[in-house]
Amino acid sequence: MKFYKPKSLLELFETSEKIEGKKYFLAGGTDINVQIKNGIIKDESIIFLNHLTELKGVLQSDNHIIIGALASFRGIIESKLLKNKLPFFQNSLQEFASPLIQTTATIGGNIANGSPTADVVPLLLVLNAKLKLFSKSKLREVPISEFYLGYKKFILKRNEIIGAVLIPENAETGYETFYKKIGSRKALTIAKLAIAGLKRISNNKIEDIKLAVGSLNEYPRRLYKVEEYLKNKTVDEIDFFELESQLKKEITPITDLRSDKEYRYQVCVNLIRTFLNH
């Protein structure tokens, strides 16, 4: 195994380049790491990229509100500027891990580990963000929502990264907002589900609502079927058949250690009438 630390970004695509088999590039570490001392890597060579400021902090331009990539949860958690433009975004993740792995793990890398259970994603889905992605001649911008392929797979090209999460920074404005994440205890948890939404109420109708799920797919995901069907009617004109039947086309839940797919599924629904009925 070996380990690269490169002095800078151009440095790191250039040391990407040459390395020809499997690699990983390291930023917190909290589930690599892990993952090292497991034996489940034990030849890929490793980059370490968290020294490298031009990924770090978390600013406001262009009506956005820009989150480097090797911002820590901790960084997010005690932001100002998040406290003051998306307290919702901010609130939702005071709970994320222990304070040890808040202080040491990334927004970049716990969207690029690809987890059903990534914490972060449910909310960047609700709040329409992007991820600025980054190789050594080209920066592009892509919805979150498009990011994932599938179980740890994503659009990401060889020698790119992520070098940022872009949230609007009027993405939270005139909703109404609902985050929940179910586990076995409170402190350090993994979710079995987690459920993310914003809704905005006009004439009693639903004018616009946005949910999102952790836990219930092989990735987070949008749950646009719902969000269609649920669109323009009041509570009171909610079919929770058909909405339970618009469901099921969109999650798949599983029974592993930790809860079973009827639980998930069922909890999912109730989640569902509360934030509806909130």
Ligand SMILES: Cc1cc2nc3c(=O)[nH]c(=O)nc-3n(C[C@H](O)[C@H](O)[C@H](O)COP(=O)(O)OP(=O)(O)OC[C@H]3O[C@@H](n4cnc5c(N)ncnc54)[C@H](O)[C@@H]3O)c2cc1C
Given for the second form:
Amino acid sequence: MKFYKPKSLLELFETSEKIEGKKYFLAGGTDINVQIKNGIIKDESIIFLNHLTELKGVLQSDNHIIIGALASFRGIIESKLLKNKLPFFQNSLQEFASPLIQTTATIGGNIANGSPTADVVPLLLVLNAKLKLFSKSKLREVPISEFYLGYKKFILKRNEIIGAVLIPENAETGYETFYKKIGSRKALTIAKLAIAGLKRISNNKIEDIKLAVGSLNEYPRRLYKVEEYLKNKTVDEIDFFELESQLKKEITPITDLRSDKEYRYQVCVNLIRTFLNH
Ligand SMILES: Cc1cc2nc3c(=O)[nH]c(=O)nc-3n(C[C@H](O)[C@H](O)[C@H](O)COP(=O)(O)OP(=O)(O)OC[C@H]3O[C@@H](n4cnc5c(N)ncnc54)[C@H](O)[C@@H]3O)c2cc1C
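Mind giving me the form predicted in complex with the ligand, seeing as the form predicted on its own was just shown?
Once more the chain from above appears, this time first in line as the rest of the complex follows.
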């Protein structure tokens, strides 16, 4: 295995372009080190990212909150800017792993690892976040809803990295918020299911609603059909048989070591009902 520690972003891309075989970036290392230890990653090249200060920190610019891809979850949980502007996002991440893992794990790594259970992704989906993708000659912005293509498959090109996450600074304003992560225990648990929601009620009707789930598909996703069904209805007008038929078009619950698909499906329905006060 070969390790590289580029001195700058430019050197990072030059190094990346020269490597011919499979390569990985090492940010916090909390996912990749497990794969190295278990022998899943053996001969590949590893490029260190974590020392690159350009990709760290949380700042505000052009009506957006910009979170560097190398911002740690501890940095996010302690950010005064996020406490002020996006408190729902910040509070929901208190349940991420343990204090030790929070210190090293990064937001970019959580997204790029591509796990269906990645805690941050359902939250970013309902907040209409975008990703800034960097390469040597190009910078592009893509909605996080368009980032994933399948299980651990995404639109990142070979010599491209996630540089930052952009969240509209008023994404939570005027919305009731909801986040539940269901695991085997309260702390240090990987989600069996996670759901994030925002809803705005006007004259008793659901004027706007955004829902996203993790651990129910090959990657976390928005429930656009369920959202459409719910818009402009009062709680009493919701027919749950119809809601479930829309939900079934959007999710394909899986059975794995942590849980079975029937349990995941029923918990998802129950949590949507809780959020809707039904
Ligand atoms: C004990 C333990 C508990 C955990 N608990 C949770 C939990 O509660 N919730 C949860 O969601 N996850 C959890 N995880 C998983 C892990 O901590 C997170 O997914 C974490 O955010 C990964 O970030 P990292 O910086 O450590 O990524 P790394 O391990 O450094 O990298 C992961 C992958 O992402 C790629 N990558 C990293 N950064 C970038 C970038 N900027 N651009 C492009 N590619 C990049 C790497 O090539 C690699 O393939 C846990 C892990 C452990 C070991």
